[in-house]
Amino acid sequence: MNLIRKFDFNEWSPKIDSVTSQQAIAALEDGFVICLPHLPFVLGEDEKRFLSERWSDHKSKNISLRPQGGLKGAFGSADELKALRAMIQRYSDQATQLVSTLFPDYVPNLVKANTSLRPFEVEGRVSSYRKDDKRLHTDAFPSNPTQGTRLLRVFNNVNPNGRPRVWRVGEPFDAMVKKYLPQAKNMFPGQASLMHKLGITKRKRTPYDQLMLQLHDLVKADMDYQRNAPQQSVNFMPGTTWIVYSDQVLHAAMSGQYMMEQTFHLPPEALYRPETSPIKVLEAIKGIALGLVD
């Protein structure tokens, strides 16, 4: 089983013809990892200084950069958050150049979410096990449910010391899928508007949001399936930047320090190939429509 494909991009607006072009939308929508190891977000010698923990606030694990323009996580003086900012919005902005160019339909849907500098060391960190990121997972969150938004991600491994992002990817969406659906367990009749009218969730929990959430947790919870499913290992090494949908995709962080991130939403519908989008994958086994309920 493989399921990175790699590229040879080394620009942020690459020529692209249009045979490789099919090829990163067909690899990117059937859930593979594109993989371009020779394409790195360069740092001015300036901003070499914001890959230290010290410019986190260690309230989050992230230095966020929302779409408004608001910085969250970090810590330092006006002009040194002026600074930050302008490199992680420079990120956002290639990132951006990147995914326009590569799948030029979906700009017009595309809306970018936020932009992360991810500056501490996955290896050792403790968590839960529904957060513990090591364990192979799709993403889907408690308090922020999608609505079957997809989460299309773009990363780059900004690590100074030559070190690796390591990462796990796991079997084929659908695969899973199939071993966990039976277990999953519907939400009680309101219990969506209850949640959202309490001020848990952001916004209405769909069926489909519920499934995701039960498949999340019951792939981290059992061991033997972190141990044993079909899965390889991957080093993104420095320079490398890689695009995934993270809904789609088995993926658990094993190691690694100093990393980029720019997430963007988009409609299922937007998609050159809808079918393949997790929704349309759930609804097609269970028979039934998983969208927002009145």
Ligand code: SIN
Given for the second form:
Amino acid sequence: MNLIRKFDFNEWSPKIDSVTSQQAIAALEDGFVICLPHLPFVLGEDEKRFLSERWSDHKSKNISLRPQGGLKGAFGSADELKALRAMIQRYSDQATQLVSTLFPDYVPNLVKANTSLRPFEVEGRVSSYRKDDKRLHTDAFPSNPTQGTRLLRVFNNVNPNGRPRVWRVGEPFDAMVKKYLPQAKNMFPGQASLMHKLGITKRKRTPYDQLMLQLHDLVKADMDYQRNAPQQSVNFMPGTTWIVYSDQVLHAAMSGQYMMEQTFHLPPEALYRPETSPIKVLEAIKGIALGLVD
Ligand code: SIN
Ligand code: FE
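Please supply the corresponding structure for the form predicted together with succinic acid (the preceding block corresponds to the form predicted on its own).
Shown next: the complete complex, the earlier chain at its head.
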């Protein structure tokens, strides 16, 4: 099964007929990766210097532009940072145009989150298995519960040396869930409130978040699954944009350097087909509500 769906759009606000529009919507919400090999993020001559590790503060993995405007993880003079911010902002604007054009019904509920430039080589990076994004996973973050909100991401490979960003993409979400759900542990009574009170989580962890974290960790810990589960390797060449629900699609980044990324948040109810959302899939399997309690 091929979980990559290619479209030949070459503009950030493409003209799109209704058949293609339906195909793109179905692909995204059914957990495919939308791959646009002919949609580069074009850098100005003066911006090419930003494809270097030297603009990192070397404390953060990414250089991030917050939706409120703050630039994080960057190092440089005021003028340099102004130009760097403008480049990242332009990516944010173009990614927003793209998502708004392809998924117009999302627009009233689409919330822009961070935009990032990822300047470091992926290959060879060492980290604990939980933080190792070279292992297949669906995104879930211990301190940042989504409470069911979708994580929609728009990536672009801006590598100037012809090098691909190499990903692995795994099996459909529900197939993975069926394998690991029986092993997933619940929170202890009062845990969600306590963690929120202590500032360990930014908001309350719901039963949904707990399950998603457990699935994230169980999948990453299982080397047999990592090697032998159904999967495909994908080379995203420079000039390629790809769109993915990273809370739904099993993915791993194997190698590559220099990528742009825009995250959006979207409530599950705002989807064309809300029932495809991880929270709805998990609720259907468990037969109980997994949202915020008390
Ligand atoms: C990830 O989202 O797990 C990593 C994506 C990437 O850096 O290519
Ligand atoms: Fe990820």
